[in-house]
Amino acid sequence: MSAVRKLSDQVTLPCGVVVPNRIVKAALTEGLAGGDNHANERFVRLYRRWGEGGAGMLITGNVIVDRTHLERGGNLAIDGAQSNEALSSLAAMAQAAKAHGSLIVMQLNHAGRQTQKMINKHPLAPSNIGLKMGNGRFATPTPMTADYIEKTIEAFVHAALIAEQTGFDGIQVHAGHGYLTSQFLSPLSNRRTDEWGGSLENRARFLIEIIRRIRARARKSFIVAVKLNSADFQRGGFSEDDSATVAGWLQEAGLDFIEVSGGNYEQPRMINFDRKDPLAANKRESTMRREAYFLDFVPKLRKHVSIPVMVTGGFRSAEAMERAVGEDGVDFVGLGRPIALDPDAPKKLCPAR
């Protein structure tokens, strides 16, 4: 007879490292940085306080790889050499998540097409497939030449290393919400015709080379993790069955966890928001019941990969909670909202700790 799945249970990931329960601080955008995008005593305070809180493990906002292409003004970016200064930051940072037994892994990202104008008048993507919304505040992306996309790859790279060198206990590639990474993987945005393009193979490439070089180049116990859409939900776009595919084309590459998510800045399903579109305007009635989002998703997902899993999105009460774990196979809750609104959630939760 199996063990009674508990949200205080510790989970021991692939490469080795034990997670000290099951609740986990998902990503939010932080935009504390000042016009370095540099970490600072603003991300100490605030990394401390939600490591007190208790989760088993946090996972920062994006971290971008290229400073040309910011999520938004503020966020943390690591693009090229860094500073002593930088990194000391980063450290401190780091530091002060842990300090109370919490993990703490770094969210890498490049925006490619959701660039703001602001930030980049002329974007890089896959293709020169502009965004289909957002009043004139996104411009139709140039699309990468082959050095470019693998001059990309390194930065993501170069942005792992960083982070281990720093203190962080891993990373977590973003692979979903229509960024960089969730366009190479879309048919919608990517209509190149070369190795980066094409087949689902062909347009996974890029997320799995930045997984297999990080996995290789970082020790044996730095957590190599994705958050990647369940689906982009539109018509034509990736697909429930691209992603478990490409889910299991991930753990081969040596992936410790992955993460459900799911739509993009056309079609929010992120945030439970539907624009007009009819794959996103039919939500399944079990789905609202049982508040996460994504939840229906790991049944197909599991028959690809035996990694842990975590889903977050609509998690609000304990019980929900509880039964994703312990009647759906979760291996991870990730809240991020209720743990913004009270930091001291995760003890609540798993009183144990």
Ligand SMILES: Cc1cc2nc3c(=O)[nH]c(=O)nc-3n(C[C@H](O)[C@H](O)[C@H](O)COP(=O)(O)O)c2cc1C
Given for the second form:
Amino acid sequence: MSAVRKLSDQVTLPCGVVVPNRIVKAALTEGLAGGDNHANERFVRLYRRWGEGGAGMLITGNVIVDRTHLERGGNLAIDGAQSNEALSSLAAMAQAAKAHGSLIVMQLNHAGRQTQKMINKHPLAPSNIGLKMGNGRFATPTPMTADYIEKTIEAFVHAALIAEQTGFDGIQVHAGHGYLTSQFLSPLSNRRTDEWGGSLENRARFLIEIIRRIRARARKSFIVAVKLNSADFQRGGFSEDDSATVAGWLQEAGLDFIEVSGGNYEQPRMINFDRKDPLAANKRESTMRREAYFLDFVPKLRKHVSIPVMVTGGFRSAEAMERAVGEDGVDFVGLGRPIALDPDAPKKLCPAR
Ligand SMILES: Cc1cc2nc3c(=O)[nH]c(=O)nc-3n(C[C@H](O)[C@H](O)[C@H](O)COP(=O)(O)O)c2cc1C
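Could you switch over to the form predicted in complex with the named molecule, since the one displayed so far is the form predicted alone?
In what comes next, the whole complex appears, and the chain from above leads the way.
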């Protein structure tokens, strides 16, 4: 009989790194940087506190690889050469996060068309398709040139190598929630007719290329992860079938774990914003009871990947988390708002540590 899987289990990732338990702090944008978008004492304090809480792994809020495309003011940004001061602040942040045994993974992002006008009036994106939000906060984007696409892939790689240099255990590329990489994946926002658009293979090329290059250039034991939408929940958008197929390609490219989320600014399913699921007919009653918004997708995903799977969104009770791990094949439980409210939640859920 196989042993019962528990939240307190250690998990060994494909790169060989051992995660001390299955609770992961999901990315929560901090907005704590000054005008230089560098780490500072506020990040150090925050991550020391979260590290004390006992999560197996802490994923940072999104760190932007091109400061002209911040997700919001106050984001950390790593683009171009980094000053000694910027490097040592990042190193202090990583060290503080790890002081009590947690791993720290830096989330990398580029907001693309979801860059607000007050940050950039002329954002770049795969195609000139603006957000349908009608509140005037976002400009219609300009399509990226092939040259800028290549530069942006390298910007992700550069930021990943800075994370490695400053003591982070790995990176996670944010390929969900409608940001740039997710814009490439969706046929609604990517109407390109070159090698970066059209077929799913072409739409996934941007993300796969980033992962392939980071895997090739970082040390073998560096964690390389992706946060991927199970779906955009928009008709004609990135679907569950697309997502499962892309996940299989990511595994081939050397991924260590995949985090499942969903939605975007137009359809904010990741935080269950309006508590209305446009595709509710597909939702099983058992899933509603199990709290997590995207659990139904795991069996489909499992047909394509054997790497560890993290599910984030909606977990609130220890019972639902234990069940997801014990019965639903989830390897990591991602917690966002619960850990913001109670930084000691992981310790309470995994009293062994
Ligand atoms: C204030 C806030 C900031 C967030 N920032 C990010 C982010 O930077 N990157 C990201 O991938 N998700 C971000 N998310 C989404 C969370 O990682 C998570 O997917 C979502 O909150 C659902 O999980 P929960 O129900 O445990 O909060 C954010 C959510 C909130 C509420």
